[in-house]
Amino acid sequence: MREVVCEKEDIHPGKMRSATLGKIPIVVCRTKDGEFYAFANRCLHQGAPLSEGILCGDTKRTDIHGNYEYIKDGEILRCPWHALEYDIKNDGVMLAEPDKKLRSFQVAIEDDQVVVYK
């Protein structure tokens, strides 16, 4: 199954949309230095539409007490419910639980369009 979703410039690094494949809710991210992917638009946790939510970093601690290093940033997905976050450079690995992921799909561009592939 293939479905053209968007011209490639009608979504902007750090952002996303919603769209389908066939009968698949699927959510389309690109990433702050321009890759795409496309996942599942539904949260693990309850459902929620997750291009509702937003891309965002992650933080990490620093050999100094209470500094954090600000990392990631455009590529971890944030369910708008809960604030469940996805990364979607590792195969939409949800962070709190490392075990559990997104379904996945393969994005191409072709002649400047945004395609998901099944």
Contents of the next structure:
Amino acid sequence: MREVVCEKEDIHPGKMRSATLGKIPIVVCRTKDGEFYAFANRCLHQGAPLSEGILCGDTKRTDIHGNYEYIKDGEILRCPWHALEYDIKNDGVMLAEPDKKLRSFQVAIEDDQVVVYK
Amino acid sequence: MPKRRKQRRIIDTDIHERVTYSDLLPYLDNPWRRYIEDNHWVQEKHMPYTQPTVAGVDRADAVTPDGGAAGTDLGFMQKQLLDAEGHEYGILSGALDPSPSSMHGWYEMATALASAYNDWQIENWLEKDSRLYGSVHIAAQEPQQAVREIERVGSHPKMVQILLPIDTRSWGDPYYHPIYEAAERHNLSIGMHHNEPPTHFGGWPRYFIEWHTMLPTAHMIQVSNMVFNGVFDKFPGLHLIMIEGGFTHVPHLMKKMDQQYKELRHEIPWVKRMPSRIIQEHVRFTTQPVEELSQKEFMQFVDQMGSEDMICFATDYPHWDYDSPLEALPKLDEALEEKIYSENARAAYPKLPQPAGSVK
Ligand code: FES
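Previous: the form predicted alone; requested now: the form predicted in complex with its partner chain:
And the full complex, kicking off with our chain again.
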């Protein structure tokens, strides 16, 4: 299945939007470096629409108590309800439980259009 | 699409309507009004954390269509919650905190704010949607004034509980007994919703994750305090609803209290039954914020509580830790689901209408 979501320029770097792929609600994210990723628009926890959340960063794991380092800015999709986080550049893996991940879809840019495939 | 549970009858025991100071002004007389309008008074906010979630304490998608704070728009709340999820009733639990720790010593202002809040709630929410029922807000640091407020609005047909603020004095203290007397008189339940700060010792923990994890400890303290101080022996008609502490701590509390009672009951001769019996009869616990539980795990807690009547469903809409009626609980047997999603709450709030044809 193939679906044209929008023009490439309709999603600015660091932004996302909801769409559908056939009957499947999806969220299309664009990272700050301009890459596109698409996932099922449904949180694995209680089903919130992820497109209502934010794209943000993460705090780097550390051995030093009190040490904060901000990484992956714009690459973490955070749920609008209980704030579970998914790493969009890493296959939609849930940060807290890496054995869980969002269903992901292939995205291609064709003639400046964002096209999602299943 | 993942399978979604079929919609069911829901009595939601925790919905937050939110007031702004400008909404409250018409319900305040001077001099109180002037402190807000002319002196720009704002209630001190206590929580020392930056909420590490998407939209502070709220669900990010609950911001109102015109960009207002979540919970301020009845129409939007009806659409996003009551209509969408098929609510039969919702109990409003507010967002005002007139506790001493919020108000320092200015109890007079706390009393005036609580009254204004009640009037605002009745006019703008309770009388505009037949599904919504309300909570009497009181400034409990002045029990006599609090009783006066309960007398003033407690007989409103849509007020079903009194929200008692949590503070340094625990709820079993005879200081609060006039409030319980008034609750019984008006057929109102007592609701505990965690206010700030719920930690008695050591003040605030260092991180929000600690505070949020330990919410049930505040609930455990109040339940044990009320039972051991004989509140339910003295007020046999009193219903207590513990809101937003979850329920998985309850089996431990019941077992522990029973064991203590066997060993130390001579210290509290006014308590005449096993604490677990008293809790089973008088206290109800809301689900939210519920842990992810399998059906087996969920049923183990219910079995250890020795009753299917003690758990009531709550969403905590529109807050970030909202629980979805369709997704938050595992699938349970039909009869138990009926109790948790509606009938236990119907029994816990005697003023809620009973289903047609039932005998109370
Ligand atoms: S629904 Fe996404 S974190 Fe709970």
